[in-house]
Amino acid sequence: MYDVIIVGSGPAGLFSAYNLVKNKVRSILIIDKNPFPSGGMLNDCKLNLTPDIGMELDDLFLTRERALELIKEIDSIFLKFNAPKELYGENAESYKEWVERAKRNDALLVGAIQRHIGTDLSKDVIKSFRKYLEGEGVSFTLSTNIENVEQENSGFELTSDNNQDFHCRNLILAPGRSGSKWLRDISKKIGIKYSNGKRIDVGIRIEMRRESYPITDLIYDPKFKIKTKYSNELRTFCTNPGGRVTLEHYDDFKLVNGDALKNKKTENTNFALLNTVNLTEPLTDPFVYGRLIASATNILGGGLPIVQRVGDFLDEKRSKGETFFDSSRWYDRVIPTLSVGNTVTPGDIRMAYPYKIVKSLKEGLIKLNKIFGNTILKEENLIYGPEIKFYSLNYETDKNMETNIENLFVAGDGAGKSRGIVGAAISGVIASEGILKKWKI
């Protein structure tokens, strides 16, 4: 019988465990379906060191002052485990011109101090984090999928797919964004209260030569918010200077994403442009809507995501394999970091996306192009789809992240309590503090 079991070894899980061992709790087990911790920290590992990105303070029951204290503490722990010391965005004066350019084009540039760890260095940081926790008595059970959770007199019983049973007094469910469907299924079984989020981000990932996006010399991952004439909100997300476009594999479809290494750079930069869709009756399930778009895009790509030259997108033409590197249109100037034909298929994203979303994305590209002086809509640049960010359900919790089921807490992106590494870590700390307060451990 453990004092605490944590399902999920991402930032929410690791930081909740860290706070517990700091307060002398030693009977802790972290379970994860993956063979290596820890969730989104393995992909690029960008830290947004501001309350304005990746979290809603009201959802976390935090004042801005307290959030800043927690962010400082979380950043110091990353440094303790050998995260790079270099920071971006410290000097707001240095990117003031970009703020003004955005304003002139009906956009908002959200300033932030950021730390980039990189996919290549994140594993070492995670290994150091895990080694510390194990030294403090925390156990890890990886490559283990929990299929059932049940309440019992003294707490909870968890059963895995290989018929292992685990017992605990307190339970934190923090499965990450990829585990959001799992958490929904478990919640239905045991009666955790939640409601549909009714919103989803559908967009594209843009890839270009690194020099076409010079703002990243000052802000590693610039966050632009753009309002369209449809009253939709677009935002840039997950910028990777010198990075690469990657694939995310789901059970029945593939999405595009992006990352970057710290010590080895490509000649390209990529970022997502996301359109927030607020669903209304009769379709209010964002999972269903997102899967429909993702599946349609993959079908048109022959089972793969689609890549399209900006020139073809603007001409409302499909990109084709035989002309994809056409030097007469300078298409050979931007070489995609995903293998064309093997991992992505030349095609027409407009065929898979709803008309209103396509129009909004095009308007957002035009505004970004004005901000950057005609470098975004170069014909040779690349557009990938589907890029979809699923919002989790809204789980009802108190200020300590405790659900309607006593001693059961939720945290992180998969529980809808954050949208990124730092926000997830904060929610994990709050959940652990709830356990400490409740049980006076």
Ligand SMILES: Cc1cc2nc3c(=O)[nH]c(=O)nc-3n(C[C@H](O)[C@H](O)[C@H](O)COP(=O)(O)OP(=O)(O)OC[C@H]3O[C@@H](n4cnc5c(N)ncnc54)[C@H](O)[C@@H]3O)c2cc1C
Given for the second form:
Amino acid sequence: MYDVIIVGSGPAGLFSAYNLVKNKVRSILIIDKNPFPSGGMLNDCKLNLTPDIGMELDDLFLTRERALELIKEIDSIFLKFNAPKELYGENAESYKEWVERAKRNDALLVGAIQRHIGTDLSKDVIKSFRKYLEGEGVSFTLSTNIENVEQENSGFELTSDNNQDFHCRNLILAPGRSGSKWLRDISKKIGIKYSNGKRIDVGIRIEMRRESYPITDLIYDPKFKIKTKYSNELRTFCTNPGGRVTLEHYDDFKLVNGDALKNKKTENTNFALLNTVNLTEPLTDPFVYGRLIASATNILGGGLPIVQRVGDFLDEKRSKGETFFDSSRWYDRVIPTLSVGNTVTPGDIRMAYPYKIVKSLKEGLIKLNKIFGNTILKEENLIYGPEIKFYSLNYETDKNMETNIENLFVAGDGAGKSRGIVGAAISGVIASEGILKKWKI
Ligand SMILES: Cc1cc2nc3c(=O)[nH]c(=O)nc-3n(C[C@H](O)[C@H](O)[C@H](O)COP(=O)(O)OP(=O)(O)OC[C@H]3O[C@@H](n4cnc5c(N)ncnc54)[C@H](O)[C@@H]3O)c2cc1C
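Can I have the other form now, the form predicted in complex with the named molecule, not the form predicted alone?
Everything in the complex follows now, all chains and molecules, and the chain you saw is the first one.
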């Protein structure tokens, strides 16, 4: 019987364990279905050191001041485990001009201090993190998929798909976005209260030559919030200067995403342009809507995501394999970081996405193009889809992340408490504080 079991070794899970051992709890087990602990922290790992990105203070029941304290603490733990010292975006004066340009084009540039660890260095940071936790008595059971959770007299029984049983007095479920469906199923079964969120982000990932997006020399991951006629909110997200477009594998479709290495750069930069959709009756289930678009895009791509040259998108034509590198249209100037034909299929994003979303994305691209002086809509640039961010369900918790089931806590992206590494880590710390307060372990 463990004092605490944590399902999910992403930032929410690891930081909750860190805070528990700091407070002398020793009987902790972290379980993850993957063979390497980390969750999404392995990917790119840029830390947005501001409460304005990747979290909602209301979801975390935090004041801004407390959030800033926690962010500082979390950043110092990353540094302790050898995160690079370099920071971006510290000097707001240096990007004043971009703030002004954004304003003139119906956009708001949200400044933030950021630390980039990179997919290459994050592995070592996580290894140090794990070594430290193990040194403090935390156990890891990896490559183990928890299938079932049951309440029992003294706490909880967890069963994995290979029939291993685990028992604990306190449980933190932090399964991330990839585990959000599982969390919903478990919640239905054992009666954890939640409500359906009605929002979803549907967008594209844009890739261009690095010099076309020079702002990243000043702010690593600039967030532009753009007003358009068609959307409540359109924003840039997850910028990867010198980075790569990547694939995210789900059970029945693939999405695009992006990352960057710290020490080895490509010639390209990519970022997402996300359109927030607020669903209204009768279809209010964002999972159903998101899956619809993701599946349609993958079906049109022959089982793969779609890539389209901006030139074809503006001409309202599909992209085709035979003209994808056509030098007469400068299409050979941007070489995609995903292999065309093998991992993405040339196609037409307008066939897969609803009209309203395409219109909104196009308007956003035009505004960004004005901000950057015609570098965003160069014909050779690339548009990839589907890029979809599923907001998880809203789990009803108290301010310590405890659900209506006593001693069962939730944290991180999968529980709708965060949308990024730092936010997830904060929610994990709060859940662990909840356990410490309640049980005085
Ligand atoms: C390509 C990519 C790049 C990203 N880049 C950034 C970035 O630069 N900065 C940023 O802030 N955010 C980034 N994100 C988002 C970030 O990874 C997440 O916000 C963050 O990892 C969420 O943390 P979490 O602890 O809630 O969940 P996760 O990190 O997703 O961890 C959840 C863990 O739970 C495990 N799990 C799920 N279900 C089960 C189960 N039933 N049994 C056992 N284990 C289970 C999973 O295997 C996973 O390891 C990126 C995401 C991706 C995909």
